[in-house]
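This document opens with one chain alone, in structure tokens, the form predicted alone.
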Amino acid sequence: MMKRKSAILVLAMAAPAFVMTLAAENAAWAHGPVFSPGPETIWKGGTEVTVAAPYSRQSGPGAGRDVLEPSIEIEYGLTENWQIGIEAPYKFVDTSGADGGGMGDVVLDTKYQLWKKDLPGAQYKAAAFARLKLPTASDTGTPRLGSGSTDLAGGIAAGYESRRWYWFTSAAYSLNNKGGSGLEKGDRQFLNAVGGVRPILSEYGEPDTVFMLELNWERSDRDKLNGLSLANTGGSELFISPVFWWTYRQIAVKGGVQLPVMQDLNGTQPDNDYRGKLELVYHF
């Protein structure tokens, strides 16, 4: 089932972008990681419109999990420097003992350039964001679709762009709180390192590749039921993640997979295989 699935978005996601390519305009764009924040946001009255399918595969103990959420997302600039924007999502979980779909946790997110710095042929940018998440999800159906809370995350992202060499780092932290059926999931923390490079220069107007390699390192705490904490949740991991983007004029295609090189986990839980992520970006 998951599988029929991926293939009918990947297909849905190729024809706007060969239609849309044919129409585009000249357009510049500022590059960032896939797995992580970066700091670039958009200009003022510019709208960049994502349509994404991330995946994701857990196996090990207990029930293996697959993951797939497509959606949709709207960033808009109100200045210069600082741009909000909303998040659709639509959820498949698939389970050795159960799946089923629905509505995803719509998300509310805001980003403000705290600093820009030009250079001769680069660029250095720091911004601050902020991302609320909204209880949209189911939580009482089986497989749990949402955790049922309200929760907030922030952090910090500064990076570097020329025209041949990029790198970018964030830290985040994500508070979350307790939804109705009486789960609360632990709080989350982000580290993030990335570098990456243009290996051929190619003229303003013309397809553009770059290649970025991104290190993610998560840490959650344990999840609590009514107070308890569960000692099978919880823990840190560290993945590898190699991804590309591919633009021409106002089309960006951007994908990768993170691949998990540590992973400390809290008693016994599944562990992740692998992600994915596969994006189509078109702004105006």
The other form holds:
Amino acid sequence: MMKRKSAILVLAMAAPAFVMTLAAENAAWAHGPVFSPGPETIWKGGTEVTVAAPYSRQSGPGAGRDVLEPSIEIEYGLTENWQIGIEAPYKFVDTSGADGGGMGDVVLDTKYQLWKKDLPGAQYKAAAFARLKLPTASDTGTPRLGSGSTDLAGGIAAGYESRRWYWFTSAAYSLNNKGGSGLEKGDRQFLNAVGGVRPILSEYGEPDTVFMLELNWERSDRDKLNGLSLANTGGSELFISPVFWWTYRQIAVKGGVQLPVMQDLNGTQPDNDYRGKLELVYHF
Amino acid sequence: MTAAGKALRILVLLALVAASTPAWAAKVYKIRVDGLACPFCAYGIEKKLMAVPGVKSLGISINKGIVTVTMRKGATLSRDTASRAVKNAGFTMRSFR
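Here we have the form predicted alone; I need the corresponding form predicted in complex with the partner chain.
To see the whole picture, the full complex is given below, headed by that same chain.
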């Protein structure tokens, strides 16, 4: 009965997030999913360092585009419920017309655990998070590496972790602003649902593996240039993403692939072929 | 008291001393922790408890939800200190003995 009440409470807390409609595609969130945020925070005084290598490929109408954006991210636990962090990426872009690379957009982030219920061998959690993207990437070169704008994203994540089973859900909204060159990327909305299983109940000090399946829905409003909507921008996409975690004590390797199952893009745009990500996480 | 009676008393006394834990022996505590679901997350407990003065070593059983703390000789661990360390690691202490 208690378990059911806890589950209902978590769902009730997560529900507003679904109504509000994060740009967390490059975020590493402690022991959470790979392509979406989770509710975990690092312990008080703990430091988490993540080296990530997200990669995406687009092809089809218009220009094809390959993007590799390796990053280093540092998170620090102010309390057991509250963490702050910074992410610094470097971006390589290869389009059919031009290629280039440079500093990506630096992101400052924070996450606060709103609620937690500890049970023997299990935890329910819910957290709110926010990310501030700074315009550190060049928005003038070809290809363009960033939007040149300072953008704010926020959302809510909830989840359940047990020895065997996992589930997470999250929703986020990215509020994008106009950059120096007059381009305003469209606001973005994200909804995610994740299920996972640990096939072998390994003990502390043993290698541990968890497999998960994420469903990631994204929607973008149309971009604007000097106030005018751009026809061939925006739309919605749904991805199915098999991912894994492998951990040993304070080391984790996480990775996965996002495969599009539905793309409803405005006008003529290249489709997402796939996105991949590999992360190495270390706790101090 | 007869010689046999004295010898019996001495034997009983020696047996009692041998069976009791001497004050200088290392104390061992068992902490039952709720929320322990994965080995990666449990590293925070190791960090927090190993930072407590006097803690010599610890063992974590995720499947049983039990953390066993062995102290250095003469050192003790209070319930409050253990509870705070577990809380700061992001978990809840259910019992301490």
